[in-house]
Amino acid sequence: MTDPRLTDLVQAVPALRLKTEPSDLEHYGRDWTRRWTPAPLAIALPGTVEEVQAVVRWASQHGVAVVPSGGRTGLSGGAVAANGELVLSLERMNRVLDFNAVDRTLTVQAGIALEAVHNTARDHGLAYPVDFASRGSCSIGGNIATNAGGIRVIRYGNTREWIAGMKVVTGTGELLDLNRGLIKNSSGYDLRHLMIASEGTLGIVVEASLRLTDPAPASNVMLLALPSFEVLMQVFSAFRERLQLQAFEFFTDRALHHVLAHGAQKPFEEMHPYYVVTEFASGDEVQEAAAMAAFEACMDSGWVSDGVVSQSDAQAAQLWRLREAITEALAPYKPYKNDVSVRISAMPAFLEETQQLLGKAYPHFEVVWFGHIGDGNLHINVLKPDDMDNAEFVGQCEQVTTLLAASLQKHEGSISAEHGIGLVKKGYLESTRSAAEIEVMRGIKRVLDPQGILNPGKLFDV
């Protein structure tokens, strides 16, 4: 350990675990984007809130930037440390701290994995309903930092709706205890919601109190094959009118191709251009009849070509795998990702415009579409050809993202639905936020992080 600043850090926080091996720097210094070469100063792994505070005070004193780190499953470069930053990993702070049966809350440290939260809630006969494919590796702190959504937003909303309170360490090392689990609290600004989706630029989430709810009702999963992109919203409307939807997800034949190559089972004999996997309440004969009525109405209208409904939990899991395994199946191709959203009412016009735009812009690239169509969120993945230089590939993709951002601005959408802005999208923030809004955001950061040490360069440049 040759850097004298690290010697000072060890002296200031004697119990702190510190990693400086090259393999650790590479592992902790990047997220799933893989577009930047990780180059952190070191990796700090605190075990207590007090150690987090001490590390931040040291960083402020020495002018060292800090990148908060959870599961690093992000896709926007929000957890990348490429410029000598100290990575502050919360992975050791992964315990359940309290369960309150009356308030129906679960208090956890920020480094706990989402799947562990699901399991703990289930053990108490309740549910934490936010869910996505990376549940086994993503952390609650990271979910809060990006206001993560996932596959059941249509029924339960984003992470924001389920945070009863949290403790956050600011850029000065001060600990804020926000909202304290209150249901009603009109005592001024709700700083809890300010921290949610701030991507670690305003503070480091160290604890969170999560709201729990009743377990989801008995449900079935149905996979639908669609003949064209244009009928997607009609199918959604038909199912939403008749059923209590838990999820409504779509993907293309190219997405299915990659998932099948990744080991999933083929759902139909024939391939179809588009697919929907939907989950809906189905606890009695009336609900089951309503599901079949929705399916038959779509078949009669020519909106659906084929379908299958789950007959067991195992089959439901197989059908969900076709959607949830897409990101993992595409990872070897180093995809350029767009994660966008518009109001559901604006989705038909936006879909038509975007499909034409990308068809013209990417004729020589493979484009894989999927997303949470029921809440207006599309994921657009452009796969890098093997023989193309990565910098050239990204450059071409960014030219089209500029056009996409303009379309989103016209439709009053967002360049980031649930992955955050990070390094990847900060150049397009003005398509979603006005200049006045961005200036207010900068002012808030100056108050909570006066030295500018918390995740600098992410979201915007100060």
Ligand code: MLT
Contents of the next structure:
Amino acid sequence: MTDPRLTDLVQAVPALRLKTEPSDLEHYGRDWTRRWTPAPLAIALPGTVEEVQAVVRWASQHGVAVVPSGGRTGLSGGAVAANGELVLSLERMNRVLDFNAVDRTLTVQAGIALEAVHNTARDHGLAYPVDFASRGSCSIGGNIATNAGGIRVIRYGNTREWIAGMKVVTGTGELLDLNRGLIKNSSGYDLRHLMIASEGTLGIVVEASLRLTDPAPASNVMLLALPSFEVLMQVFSAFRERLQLQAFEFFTDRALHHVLAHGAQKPFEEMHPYYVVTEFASGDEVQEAAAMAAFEACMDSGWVSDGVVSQSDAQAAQLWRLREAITEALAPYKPYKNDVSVRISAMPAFLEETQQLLGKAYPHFEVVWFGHIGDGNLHINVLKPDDMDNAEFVGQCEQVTTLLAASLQKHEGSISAEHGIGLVKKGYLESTRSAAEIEVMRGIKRVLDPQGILNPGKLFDV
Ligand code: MLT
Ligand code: ZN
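How about the form predicted together with the ligand, since we already have the form predicted alone?
What follows is the whole complex; the chain from before opens it.
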């Protein structure tokens, strides 16, 4: 360890665990985007809040940029360290600190995995309802940094709805204890919400108090086959009218093709162009009859061509796998990811326009559509042809993203629904946020991170 700044860090925080091996720099310096070559200065793994504060103070003195790091499952480059930054991993700070049965809150350190939160909540007879495929590896701190959504937003909302309080270390090393679990608190600016989705640019979340809720009602999962894209929103309305939906997700035949090649089981004899996985409360005969009524109404209208309902938990998991395994199945193709949203009411017009736009713009690339259609959130993944250089591929995709961003602006949507802006969508932030808004964001950053050391270059340039 020859860098004098690191020698100074070890002196300033003697108990700090520090990693500088090339394999560690590579591992901790990237997220799931794999677009940038990791090149951090070192990896700091603090074990306490005080150590986090001390590291930030050291970084501030030495002008070293700090990249907060959770499970690094992000898809926007938000946790990438490619410019000599210090990666501050919350990996060791992964404990449950408190369960309060009266408040129905679980207080955790930020490095805990989402799945561990699910399991702990379940052990207490309650539930933490935010959920998505990377649950085993992603961390609560990362979920907060991106306001992560996932597969049950339609019923439970995003991460934001479930944060009762949090402790955050700002760019000056100050510790803020925000909202302290209060349900009602009308005492000025809610800095907690400012931190949520700030992608580590305003502070490092070190602890969070999570709201828990009743366990989900007994539910069923149904897989539907659709003959065309145009009927998607009608099917959604038909189901939403009659059922208490927990999830309403869609994917195309291309997505299914890749998931099947990845080991999933074929759901129907024939292939269909579009599919929906929906989960809904189904604990009694009335709800079961309503589900059948929704299905039959869609069949009668010609909006659905086939369907299957789960008969067991194992079958429900099998149907979910068809949707949840898409990201993993596509990963080897280095997909260029779009994660866009519009209001549900704007969805039909936006879908039509986007289909036309991408049909023309991407004639030579394989485009895979899927997403949380019930939330107005589409994932459009463009797969890199084997023989194309990555930089050339990304360059071509970016030209199309410029057009997509213009369409989103017209439909008043967002260039990032749930993955964050990070590095990947920084160039398109103006399509979603006005110049005045971005200027306010810059001002807020200057207050909380005056030296500009917290995750610089992510979200926007200062
Ligand atoms: C998903 O919905 O599966 C995730 O957001 C991940 C992805 O878009 O690949
Ligand atoms: Zn998603």
